[in-house]
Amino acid sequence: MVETKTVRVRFAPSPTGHVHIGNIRAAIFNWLYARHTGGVFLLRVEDTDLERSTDEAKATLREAMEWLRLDVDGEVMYQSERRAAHLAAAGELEASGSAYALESAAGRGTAVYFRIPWNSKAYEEVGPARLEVHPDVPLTVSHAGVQYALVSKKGKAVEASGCLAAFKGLRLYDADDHCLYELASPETVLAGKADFTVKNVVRMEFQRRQVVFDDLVKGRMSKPLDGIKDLVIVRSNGAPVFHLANVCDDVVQEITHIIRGDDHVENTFRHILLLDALGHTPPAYAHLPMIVNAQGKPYSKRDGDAYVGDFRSRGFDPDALFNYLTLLGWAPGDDREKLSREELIAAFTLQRVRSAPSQMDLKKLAHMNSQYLAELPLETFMAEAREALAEHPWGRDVDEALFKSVCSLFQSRTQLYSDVAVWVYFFSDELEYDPKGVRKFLQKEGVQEMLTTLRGRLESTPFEEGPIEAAIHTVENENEIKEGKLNQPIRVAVTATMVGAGLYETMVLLGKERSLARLDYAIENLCAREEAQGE
């Protein structure tokens, strides 16, 4: 019998600040196929950039993931305290002959490189490949690359380069097709031994190879080796790099998939070849769509709230903002679109993850925001709109039974918490009335009359639902206008704006008392005739 690998996944953020929703949006498909398979969820808090990770950062990042309810196995590890394994398995890749010092150009110290390797079982041969390159500049083949240049469409010299490993069999050129150099065995240059710098070349000629993987998203992906250079792991400041980092700590947390943006694609071809050199077999890959607006382009501030606490701010429901999320860029295989976090689990795999750019829409996620309110026990759903009230000094201290009914009122047609801010005219008589409003439906020939004759009428009407409709319909009657004709003025009347819940429920919760206040107000204030303002 076979034995099963536990999965073990792992978010790791660099944390600035904020949690974009695309980071988060990583951290919960991490969170599902853990949860999904049994297996462990981990936190790595890359935090090596010292200036940026900041103790405030990183409080952010642990309270974005504990608002969404990410919870993390075991302890949560910082690659900052790791420093010193980092710069060991540099060392021993130096020691093997899989990475080299080079002093920088600008003299501002030895840096360490990590060398691609000359094998690999991440290699798949493509074929004979030909480049033109320019014969003024010099060609200079070394352990730590070749560099060259190409030609412009304009015959000017593009300066180029590409790790000796891209370059097997390697023949160069000169214009009279002149063979000036081959690398026939690269032992001699790979050691360091041997630098040639050729003049003249006009063409190089070689073996073209390229680094292969299969991602469990994308699919088969192929990078080849002349567009891949020795890459940096140790800083001239002796500071490990996140190449180096990152693969050296998913090796320690035993990781098997890493399930990250396809913005990451380009280091996979190299950690797979990093990994290779220190011995270890890499994971599986699961590279995630990247979120697009509605242009097509990567999601950012400019297009809407981006981060995680814009989201919480404006009252979101997490599970909300949880659900949306984890439909960017994957479905259950039906129709379902609003699922519970238990659904979720059950449905979520890999397979069913798309490539294509996931598209952001603020207003579908508010209306699946709405959704959730409404299902939301009434007592839940009254302390965060208390909570958001708050925010508005007319809502520090309101009568409780006024609240809890308007709560019951409006739950159902609330998309965010931070809508209770339009709730204000039953809290307050200090009314900041909406001059669109006005002017389209107080300010119309007839409607003064109508509202006078109204506002008579139900002072001696009993304040209820249905008498208060009845004498509306019998004004409306009266004047020969379609029932429901006068709602809108009554509603900017009595509310200031335009829309809310149905009128006759919210005068009722207004009173009798405050209604026809608002509506001598309206009366004496607010109608008059747009032909009067300009006497």
The other form holds:
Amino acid sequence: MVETKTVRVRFAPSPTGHVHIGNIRAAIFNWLYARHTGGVFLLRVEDTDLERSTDEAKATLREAMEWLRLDVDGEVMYQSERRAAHLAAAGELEASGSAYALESAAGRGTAVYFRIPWNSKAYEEVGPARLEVHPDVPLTVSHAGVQYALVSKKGKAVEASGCLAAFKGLRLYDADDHCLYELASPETVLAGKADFTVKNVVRMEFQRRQVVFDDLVKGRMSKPLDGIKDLVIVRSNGAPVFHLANVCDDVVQEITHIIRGDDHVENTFRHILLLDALGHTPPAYAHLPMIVNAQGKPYSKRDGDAYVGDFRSRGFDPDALFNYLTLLGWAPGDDREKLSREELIAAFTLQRVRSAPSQMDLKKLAHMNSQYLAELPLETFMAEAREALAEHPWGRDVDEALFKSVCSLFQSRTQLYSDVAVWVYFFSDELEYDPKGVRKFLQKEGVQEMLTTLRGRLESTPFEEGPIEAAIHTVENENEIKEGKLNQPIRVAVTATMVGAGLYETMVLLGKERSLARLDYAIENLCAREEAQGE
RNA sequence: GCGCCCAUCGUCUAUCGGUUAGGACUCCAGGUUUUCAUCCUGGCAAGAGGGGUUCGACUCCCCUUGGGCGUGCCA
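Now show the form predicted in complex with the RNA, given that the preceding structure was the form predicted on its own.
In what comes next, the whole complex appears, and the chain from above leads the way.
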């Protein structure tokens, strides 16, 4: 019987005042994984010395999570409060020789660097490697790494550098194939007792090694060590750097699975080494594909829909957005798309996450949104619609009974909450008539007369659907036109638009007084055919 | 430049060597409807290119092309 550790995952955003859509997707996947495995979903606010990490920014973060119903387990960790622990870890590394202080060439002071370890369980031998080096640039070997210049296609020198550990068995050759330097054992160099600057090097040879890890979504990942440099873990101003803080906090929170965006892949190679040097076993990693915009580019503020708040204010339902976001880079494997929270939790696995970036399709999101809105309890729909309505001056102080009736009439035909803008004709008399509708339906031969007749009849008609319909049909029959033909002209007259719910119901809701007043207005001011200009 | 990764309809995706390559959104046509929406029916639409491996490749390998990410004393 294998005992499996409880899954512990975390969402570790830095609060900036906005919650990026790619970020919240990472939160969602972490949450789903925790709920699927019966694990723990933690929140760690990475608010280290950023002017942007204001209380307001933190509140925005929590609101976004609450809105999407991403409930957090346990205490929230604030990274800014962990500074002492981070610095202690740096001290520990320095004491064990895994880190060193280095003066900045730019005069910024002394920073602490993590030294990519000479040996690690995460290393894998690749084999002998050789690099062409530009002879005009002196090559230096020191405990802080190797600095050299490669030769570009055009023969120019291209500055490069790597950690010392990358160059196991390093040998430097000149143009005459003489070996100018050999790094037999690294001890003296590592101790900082021997630095070398070698001139006229044309070729370097060494045993290439690489860092490897198995990503739960991307599979086996590897990166040559010569592409990795020692990294700053404590700035010259004394502030711990992201890499250190992030790694230390993951250890303290006992994170078992790190599920984050693809943009962190390169960091992972280094974090694994940091963890190793700190004496900890790295957790499992899963890197999620990036979400890109309609142009296939990464989302930025300029795209408009980059933040969770944008979707909320544009009238999307949180469950619809949640559902849609799960489908970006993941699919249950069958043809289901609209899935409840429970279904998502049951179906979610990291194995089914894809690793290619995916584009947002706002139309598909909107379609899904309309499905969610249609299924909402009327009370819920009303509450959200009321907020959206309040965005408009005419929507702030509406008649309750009328509002409820309009909601039940329109819920099934609302795609976004912001669509409530079209309800204006129920709540205001300041209407903008659709010019096309006026031209097409009101300014037609005989319409003015028929509407006048109808208006007279309606005066004495009980204002209910049946009688209204009957009255309209009577006028249509008297004028020998098809039943229903008069509906659109009436609709334009009383609602100023060409589309909407059923006309009779609409008129009932508007009431007799209002309906008749609008018919009067239309008959007097809109039906007159305007003289054709030009043509 | 170098390194890491990715590649199925316009978009999101299914397929884990043998399928008429399926579904969804969009779009188009038709039906239902007093208009619109919903709903129903049907349609358009895909394995980037080139080499291998194999009896057989969208699926495995290599190259090319394209794209993303990284290459900070940002996170």
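Numbering follows the first chain given and starts at 1. Note that the rigid core is defined as the largest set of C-alphas that superpose within 1.5 Å between two forms. Worth saying up front: this structure is predicted, and the values here are computed from it rather than measured.
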| item | value |
| --- | --- |
| After fitting the core, K363 CA displacement of 2 Å or more between the two forms | no |
| Threshold 2 Å Cα movement between the two forms at T495, rigid core reference | yes |
| G279 C-alpha shift between the two forms of 2 Å or more, rigid core reference | no |
